[in-house]
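In structure tokens, one chain follows: the form predicted alone.
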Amino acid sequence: MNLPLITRADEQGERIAIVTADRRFTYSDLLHVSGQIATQLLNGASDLQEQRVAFLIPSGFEYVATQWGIWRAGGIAVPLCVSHPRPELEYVITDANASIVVAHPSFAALLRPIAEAASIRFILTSELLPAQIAPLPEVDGTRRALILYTSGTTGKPKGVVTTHHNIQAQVTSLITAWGWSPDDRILHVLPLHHIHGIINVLTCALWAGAECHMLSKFDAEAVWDRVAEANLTLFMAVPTIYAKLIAAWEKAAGDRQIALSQACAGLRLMVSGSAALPVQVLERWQTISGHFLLERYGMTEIGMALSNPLEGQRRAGYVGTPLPHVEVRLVDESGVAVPPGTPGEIQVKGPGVFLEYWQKPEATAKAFQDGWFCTGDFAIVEQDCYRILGRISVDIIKTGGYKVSALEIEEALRQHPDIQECAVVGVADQEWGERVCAALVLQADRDLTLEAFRSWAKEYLAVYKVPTRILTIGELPRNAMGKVTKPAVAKLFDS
């Protein structure tokens, strides 16, 4: 059978699907080019049979056409992050056991050596596509569609596998809850290796038959310029982006401020997620834009689970109630459901919940309790609304909308020749939610500046994982069992 996403696109015909800085693409364009890419990927085969295809392409039409081409050829899409250094890209490609790597020419020098070393087929998006589209396979909804890598408490990122049915459930739930229609036009400024950008924005827009306007990268002035054109209906971002937009607005001339605020008022919905939204940011944005941001809660493994209402009262500091077709409960340490007003771990069940961690059956089994996914997030229900209290694990840091593992960062930092021991923590921060900070015990008679440290770390870690503050100390605080006490480490950064 044809995937519903493809069938629905076929019905849209010449309606606009993707808008980039220099061109507009119709749904017909997207179907034609993705069909050509699927043919190229198949290379004479009848079906990729869930082979993993890793791809590194900036935000834009080529990204979408490649993702759809992978799905239409029967493959599993493994999107890579444009800001990741070689070790992180190599880890994902190897862990997913990708059989094909697709790259934009600007990433050829980075990815080609990885592909060649592993004898993986390598394709550049600049290569000539087949003129004729081959017969494409029937792709059932139960097939694996996507692997997104997310940091876990065990250190190295795990591949979160979702099926086409999982994606359909996530998307249709949001389309119902947030009132998507073919008349919508959304500005896409989010990373496309992350569920927020892939599902909530891109796939929801294309499922609805709407227009997705894509910027190649986030730039506050460019976003405000697009908002000023006054033809958008939706905008979704992380708190860090809203903080940057506020800063840019405050620097603007008075007449431009008035024009931008008026243009904002023309949008029907603005959403914030992927990290806790500081109340000060929410209130300042409301003053500037007239919008009380809709805050929601979700994660890579479950899609979105909770949301403030499209219509009706939204509450600052709360993430609302369960979305359509999503079950949510709070449980205590024994796994027993707790009554309203009592804190507990969020557990989620529903058709949008992921299939498995890629090739990690033990981790998958451990993540579920009686069919409920254990999120590791702590919350409380007050007046029928959920309020997130934080992570159960101190080793997960949420910074700028990303969830990162302190253990993974520590593992990388230990490779530095001057670092004897280290402890990485998240410290509360107005702009980033949490700032990644590292306490370091250096080798004898060594010194390390923040600038030199960060320059070194960027060779091993994505920039958002690199600590922005460091402290050099004589020894790490430990408990009676010799275990590093992370709360005590975090307090070192209070001064």
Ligand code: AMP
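Positions refer to the first chain, counted from 1. Think of the rigid core as the biggest set of C-alphas that the two forms share within 1.5 Å after superposition. What you see is a predicted model, and the numbers here were worked out from it, not measured in a lab. What changes on going to the form predicted together with the ligand:
- Comparing the rigid parts between the two forms, the hinge point among P130, W249, S393, E431 is S393; every other option is more than 12 positions away from any hinge.
- Domain rotation between the two forms: smaller rigid part turned by 144 degrees relative to the larger, from C-alpha superpositions.
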The other form holds:
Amino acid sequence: MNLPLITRADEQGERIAIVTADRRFTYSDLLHVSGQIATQLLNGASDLQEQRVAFLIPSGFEYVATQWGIWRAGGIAVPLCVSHPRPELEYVITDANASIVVAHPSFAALLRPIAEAASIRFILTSELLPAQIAPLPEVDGTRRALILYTSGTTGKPKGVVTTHHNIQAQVTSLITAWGWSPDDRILHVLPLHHIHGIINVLTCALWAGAECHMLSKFDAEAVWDRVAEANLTLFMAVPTIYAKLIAAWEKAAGDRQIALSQACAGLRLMVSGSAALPVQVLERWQTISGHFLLERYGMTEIGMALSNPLEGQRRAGYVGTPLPHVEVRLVDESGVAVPPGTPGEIQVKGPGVFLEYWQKPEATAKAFQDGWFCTGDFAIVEQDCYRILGRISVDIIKTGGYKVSALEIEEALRQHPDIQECAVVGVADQEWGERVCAALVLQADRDLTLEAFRSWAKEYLAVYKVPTRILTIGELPRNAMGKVTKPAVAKLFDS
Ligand code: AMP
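Pass me the form predicted together with the ligand as well; I've looked at the form predicted alone already.
The complete assembly is shown below, putting the previous chain first.
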């Protein structure tokens, strides 16, 4: 049996699949070039038999053709992150035990030495591709397709393995829930080593027979230009990107602001996820674009699990209800389901849930309880909607016998007129168990004393939730996805 993604693309023929800054590529182009790449990867063999192929290619047609080429040759795609330094790339290539590394020429100097040192076959995307496409293997959906490396809060990143069936389930659930159709045109601005960019945007678009417009990297002005020009229908991003787009819009001249806001009206849906969407960002974005962002919750290991509705009421600060074919429950510390109104850990079951952590059977076994994946995220159901309280390991702070949610405190602190951004962490403390601490990025030329801050915060938060230490910093530490790295924030309070 051939992969449905491929057979569906075949039906699209000469319709446009990928649009980059300088070219438009049809589904036929994608099938042809990915067939050539598969032939090159196979190098005379009949099937890669789940060999890992690591690849580092900027966002664009070559990235997609390579990913499809790996799948069509029977390999497992291991996308690398374009902004990672050498040790992190080396770790992924070694941990995945990749047998081939494919690189864009701009990364040759970085990757060739790693490949050579480990005697791994090294291919540049500039190499001439075979003219003839060899017979390609039949790839069954139960085979492993993708390994995405996800950093936990402790230890080295783990490789999350999904099969073609897992990907199909993740994609079809979103296609149904968000009403994807071949008429959609989405602007892709996200990193392509992460589930959000790979599954929610790229693979959903290509599964639906839609157009995926790709920017080689995120740039707020370039995004606004494309929104204004490209007649798009969909946009998906992380909260940091929306914050940057808001800042760029605010800097624009009045007539450009009007034009950009009008261009947003042509889109049918704008989605936010991968980190908590500050209500302020949601509200500001609504004023600018007219869109009430659809917030959803998901994770590399499970795909997307919870979403506000496409039609019907979306609630600010909430992530909605389970997506099609996804079962979600909240449990207490002993694994017993909790009733609505009581916080608990999110557990997820369904065909989209990953197969395993790559070569880590113990970690895989530990991550499941009676067939449910334990996400490590804490949430509560209020009026039938889920509200995310944060990651148990870093966002749920145990202070003076109370359990408090860092996300809830951050949401309150952002209402302070002098606070631009903030990150709340728990720091070990003899007296309190953990002390609530806040790293603050202030508005330009503002100053805030702990005393003034605390007396303001007590108006908004129960006193035990009010941070007892604050630190003013220029910028919050973030990872390649734009998510605040809480362990790095906690370190700031070490001294
Ligand atoms: P990743 O596997 O990198 O996509 O990270 C998944 C994690 O991001 C989840 O376990 C949550 O902690 C967090 N996350 C994703 N979506 C949301 C959301 N809408 N609100 C709050 N946290 C989120």
